[in-house]
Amino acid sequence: MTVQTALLQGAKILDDSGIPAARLTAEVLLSHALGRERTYLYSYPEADIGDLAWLHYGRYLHERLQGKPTQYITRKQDFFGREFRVSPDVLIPRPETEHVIEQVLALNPHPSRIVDVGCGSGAIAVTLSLELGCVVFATDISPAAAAVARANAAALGATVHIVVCDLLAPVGACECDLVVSNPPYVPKSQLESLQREVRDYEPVTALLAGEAGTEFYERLADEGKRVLRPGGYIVLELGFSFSEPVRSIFQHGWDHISVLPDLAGIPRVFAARRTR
């Protein structure tokens, strides 16, 4: 079987599937399979791939099949240039996120002390940490989220110090200088909706919110201001169609509000200061 064959009928297989993008990730699972870059399968297409390529490449065409994520087979994925470690423990990153990023970067911070909220992968956290050069605190209610957060900031080399706990729980009074999270947001209503990759794969905690999907941005908001120094941020990622309840959810106690759009214009992320 050589590399141009496989990737032929794995692409062939995937899209008669209905599977989205059914080439690319049959380029993604195959190279996966071999071991090496997606370059390869154009480089050296007329190469054999060996019996037990062959047979890890049957075998993540079928998970994909069956609706797990590509990146769940794979174990990684890119967020902001860099290559991050996933597991169903945690959700995957969005491109989307990444302008949680940028909103951060664009109020040109020197944050003492920053703190992401249910830190997940620690994509966010991480990043922050290697742009801004700082150090970063984390939470996540999952130990085992936190777990993956610690091996990505460590094989990355950033300063992100992780505790496991509810929200802001353990952090004091006006100690931070920011407050990034992409919380839940999902209501409950909507859970059997979403796409089965989403619903079936990623972790409900991390997705689910409550019955009407506001829950975490109602209590972020009250503990934004408790552990908030006076002038500084809070930066969130929305959901769909949250643009309006979450201003109206910050009406008191917070100032220089603003939403950025995400590429296809969509309200993506909130910012709000804390009052002086």
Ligand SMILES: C[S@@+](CC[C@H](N)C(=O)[O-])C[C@H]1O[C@@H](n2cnc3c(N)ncnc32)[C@H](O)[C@@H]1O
Contents of the next structure:
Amino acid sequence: MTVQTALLQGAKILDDSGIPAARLTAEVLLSHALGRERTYLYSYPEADIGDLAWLHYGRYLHERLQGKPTQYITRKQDFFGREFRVSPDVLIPRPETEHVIEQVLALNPHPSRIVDVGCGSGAIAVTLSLELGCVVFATDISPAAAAVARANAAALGATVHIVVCDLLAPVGACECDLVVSNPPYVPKSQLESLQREVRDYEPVTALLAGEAGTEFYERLADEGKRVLRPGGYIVLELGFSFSEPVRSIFQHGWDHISVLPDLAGIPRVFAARRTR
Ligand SMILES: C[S@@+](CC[C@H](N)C(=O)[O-])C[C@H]1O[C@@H](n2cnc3c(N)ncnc32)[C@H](O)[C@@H]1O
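Please supply the corresponding structure for the form predicted in complex with the ligand (the preceding block corresponds to the form predicted on its own).
All chains and molecules follow, beginning with the one already shown.
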């Protein structure tokens, strides 16, 4: 079986089952099975893939057809130009979340204490630590997610201290300069309507808020007010159509409020300053 034939067959099987980006997915899965970069597939289309890679490739295609996200098969996802390890214990970092990083960098902070709440894979905490060249603190309620974040911090050489706890519980009053978070924001009633890749594979603790979806924003507004020093910022990823509800949650005790859109024009990143 040559690279080219394996790709054609894999892409057709995926496409026939309605998997989006079938050709790209086949390329990612085949290069993962071969332990090679994707460029190899284009450089050596006539190369024989061998029995072992064929077996692995078949298994990966089967898993993807069942709905497993490609990133949980390859166990990796790029975020802000770096490769993060992911497992089903953590949310797969999304490209939209890179706007959270851009907003923090645009605020041009020189913070002595940053906390990333709900760090998951560590995508935000590790990236900020490396981009700003500083220590970042991070929390997550899931010990398994914290372990993934620790491994990513170590692999990428970031200094991130990770604590397993509920939001900002162990952080003292006025101890932070910047709080950042991509909190769970799916309303309970919408769980069933999520894509099966998300609903059946990503951790429910990373997705689900409460009945309204805004519950974590309410808690972060209260806790943010407590832990941020006056003049410190909070930067949050927004769930779909949450711009106005979150603005009204942050009505008192905050100023310099802004909401930035993502590339699709959807309001995506909320920022507010703790009043001085
Ligand atoms: C939407 S995910 C974000 C993960 C990562 N920051 C990212 O952007 O890819 C939300 C994270 O919050 C964590 N989480 C949920 N409830 C929490 C709580 N009460 N306290 C701390 N973390 C929580 C979940 O375990 C999950 O890792």
